[in-house]
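Just the one chain here, the form predicted alone, laid out as structure tokens.
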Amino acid sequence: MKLISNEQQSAARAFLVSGMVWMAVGATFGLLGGMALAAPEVFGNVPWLTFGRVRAAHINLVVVGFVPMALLGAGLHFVPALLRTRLYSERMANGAMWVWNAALLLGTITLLLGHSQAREYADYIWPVDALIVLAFVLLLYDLGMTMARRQEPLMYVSVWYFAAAVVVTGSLFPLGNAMWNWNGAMSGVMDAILLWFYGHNVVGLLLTPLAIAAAYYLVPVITKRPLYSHTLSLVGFWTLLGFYTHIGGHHLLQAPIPAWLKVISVIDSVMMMIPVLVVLINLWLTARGRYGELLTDLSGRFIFLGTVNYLVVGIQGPLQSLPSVQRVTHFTNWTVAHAHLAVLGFAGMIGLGALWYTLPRVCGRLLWSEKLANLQFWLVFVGVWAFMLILTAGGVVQGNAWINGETVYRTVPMIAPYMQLRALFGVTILLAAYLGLYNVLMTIYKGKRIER
């Protein structure tokens, strides 16, 4: 098999199995961290298992490696089917896939190392960074060049989510790592509101637009129903683009920013309830009726759960934006919990769903396992509620502890059961990840041939 190869599907087939792999090494870390935080002395001091080391390889490598890959490997097969012409260069796909892996691999071993720019979401150094714009920069083309030879003239609303993601976060991506300057930062709190600009973006222009591609293109596919209105869908997106941007700075509203600015963030942060709701209705109209096709679909389940959570999110994040709500939630587990549904809960399970649908499509192979994949969703189910359940507590009893005046390292033993429940279920994930890498591998190697 050739490393960059022109074979049709063989992207979307290998953007699919690279982002199983690093939802397995992704949970690694993250139970690895989850034990670090239930016992500080479990790993000794050995310096590349160190929490904050570990803790920033899970959060990148499932980011910017497991939800955005596995969404892309899915839409770099709908797309060009929605514009009824083959992927331009699947040649140039393969290697934007490859640098992308190669990237998360310097950056995985460059973090474990102790070199870090020491932002959220923005860990990695400058070579990496520039490898993940030189991935974006690929597929920028490849996808422009698709769209520009597409038989279709008309562009369903996955398309226009899907090209959003590529643009946006590639055009954000130097702007947010402070790309001209090799250290990857800036001084002061402009560092701080550049930051927060890029960090909230890479999760509200990368990740969402590529699951609600998937979901606009995947819930009228299983129910056998047109789109309930192609009016709402681009609503959605617009509003989309026009509040999140802007929403970053609620995570400052105790930093010293212009006072417009924390205006703007937490009015925009309330205003993402019309997206939000536009795009659950748009779906959920659409199978309506049909729920019954939805649920007993593997990949339906995924969808439906992750639009869900969706729902939870959206009403989450304008909350805790009001600095009334803040008082309490803010540098609390509050924030890990709703980080956790929003990129696992939402855009995960939408993306394992997008997965399962398309990875016998591309392979031309039956799914390995279906009960497999069954336990899975059960087991992330479990495991990202729990999470939600415990740290949402957990960050309760945090803040109000704060907020009346007690010390942080007295609240430490407040917290510790919840840490030990977080490992716990951690587990749940683990095994989750692992065992969806092995039926994927099997689907592709051993699964039965689909008759053409």
Given for the second form:
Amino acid sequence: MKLISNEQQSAARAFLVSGMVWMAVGATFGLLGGMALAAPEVFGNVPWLTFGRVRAAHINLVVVGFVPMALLGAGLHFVPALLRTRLYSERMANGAMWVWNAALLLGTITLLLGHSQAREYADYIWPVDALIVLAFVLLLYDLGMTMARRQEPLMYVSVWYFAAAVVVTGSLFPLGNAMWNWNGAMSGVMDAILLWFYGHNVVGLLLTPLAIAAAYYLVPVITKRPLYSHTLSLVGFWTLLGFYTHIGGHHLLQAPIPAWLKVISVIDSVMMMIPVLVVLINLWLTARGRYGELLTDLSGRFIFLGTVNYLVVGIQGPLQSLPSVQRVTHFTNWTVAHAHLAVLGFAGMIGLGALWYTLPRVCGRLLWSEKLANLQFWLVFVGVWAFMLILTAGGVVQGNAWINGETVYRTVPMIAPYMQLRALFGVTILLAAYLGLYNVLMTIYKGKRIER
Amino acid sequence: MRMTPGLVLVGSVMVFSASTFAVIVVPWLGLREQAPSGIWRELKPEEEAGRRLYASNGCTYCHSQFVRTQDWDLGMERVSQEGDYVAQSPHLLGTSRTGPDLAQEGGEHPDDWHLAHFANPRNTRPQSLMPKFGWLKPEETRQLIAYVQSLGGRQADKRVARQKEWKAKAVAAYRAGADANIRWLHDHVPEPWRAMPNPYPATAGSLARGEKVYQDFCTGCHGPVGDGQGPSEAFMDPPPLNFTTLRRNLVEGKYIGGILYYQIMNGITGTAMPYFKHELESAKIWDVSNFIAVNFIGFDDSNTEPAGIDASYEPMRGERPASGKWSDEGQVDAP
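Alt. form predicted together with its partner chain, vs. the form predicted alone above:
Full assembly next; the chain just shown is listed first.
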């Protein structure tokens, strides 16, 4: 096996496998962090298992590793297919894959050793950031050349979202990580403004468009129906770019940043309902009358649940950006619940659906076990919704206690049962990740070959 | 609208750039020459090193550093301002409060409290979720403590100076011997409190509630039996008070409730004894005072004179049972 393979579909396959590996590793760190919050003495005096380091490793692995890599893997398969061409260079995409994986490995090790920029979602140190930018540049060039060589004159909506995710995140990454400074940060409240511009956009302009691209591809394919509306696709695409980029300030509503910036962030957060609902209406009307096909299909089931979670996240997000709601929810586990439903419940779920659809097609083998993949669906479903309900409840308890005059220390015992339940359900997500990894590896090495 | 590669790539970058201009460049133009606030000061090298440790170990994921108008916790006397953060890079505002906000932590506790707390946070805060930092090198612990003591800027410096001033006096008092130490402590309690009995009867209910408060807040230093031999004792100078020594130092031979209340409410600056007025409401402090009095001192003055008109639920004054304890119903057991 060549490291930088030129074999067709090899890059897509490698991205999918990488996504699954990082899901397993990322979920492992998630569970370690969850255990520390349920039983703080559990890891004793081991520096690299300290909660602050483990949490950063977890967040960056799922947001920069698992979800985007799985979705990019699927896209590297369906984007050339939609353009009726081949990927311009498998080597280049494979190169990006290795650089990306090296970045995640280096980033995780350095975080665990205590080298962090301490900026949530942008914690990796400068050299790791540079590797990720390099991977984006390679992918962007490859994608641009693939689009230039397309045989299909019309570009389908999935291609727009995929291309926008790559080009905009490629621009966002060096900016949000303040890469002109070696410590990867600006200073004062300006640094907080920049960080939350980045932190929200990395979800909104990388994970969201990649997931929407996959859903726009898979829902019509699985239900064998044409897309409901081209116009709605256009509205959804441009409003996502226009509104999402303004809302980072809603993380700082109670912090001393300029008031007009807070106003913009709240208004555009509420406006975010438009791109969310437009995409969902378009997808759900495409599938109307054919939900049987969608829900009996393994990938379709993942994708459909992903869209339902997107609806919940897309309504919850605007509401919790309102100052009156944040009075209770800010600083609490409520936000943690929201983040898990967005990253795992929406983008991650669609990523997994796209992975199970794409994997057999890029390795020429049947899925090793549809049953295991289906079990994974239920484990993630139960796990992520348990997280959502448990952490939201815990967050409401914390938030209300605080505004009624309890100190943080007094609320620690109040959230203990929620922390314990969360750690428990973390096990289901961990199990889902390792079952998925096992299934992917068995498919690649032991799956029944598809006769051409 | 016909979507082409050029339109998608250039168009999305243009929208992104316009947004970046609006929400990054424009604020930057306004914030670039940020005036420091009144409490801002530059960090010393040791504090700077501590700040790096704070950042690289992810302290910011559980501890925020901005006080809001709605807050009741540590630092609530001063809401954070833009100018507090000048030149701080990276910012450490934080997004979560699994632990308390630290914007004004400097000088809240003396260094020995922090030593005990970093070795194991349960040493001083039995319910804490914080990881142990006993693995830090002694030098790193010093740096981290220096940073934490700088939080709050000039305001923190004043608090730290106050801790140091009273620490010297508290240590001198402790060295003078157990009874002299208690006299010194009592002398710093305002007169009205010294002759005030605990107005809450030490009923079974009060003692049970007091025990819970004692376990959640006090055992780390004063120990489960009130002898001052809790797990943090080894770190503290002066060490935590052994309550049993209070028995022979009652004020006028009959009062102790008001003194306990006052010391718990206000703390003893300079020693590791924090104030609990933000964390415990009045009834909780009186209840834990009763618990300490009955169980560790063996004497309680609850519900004795002087007291005003009894609250409706209170047992009749002067009908204390010979056992010194009230029955489960909070009433005197029938003879």
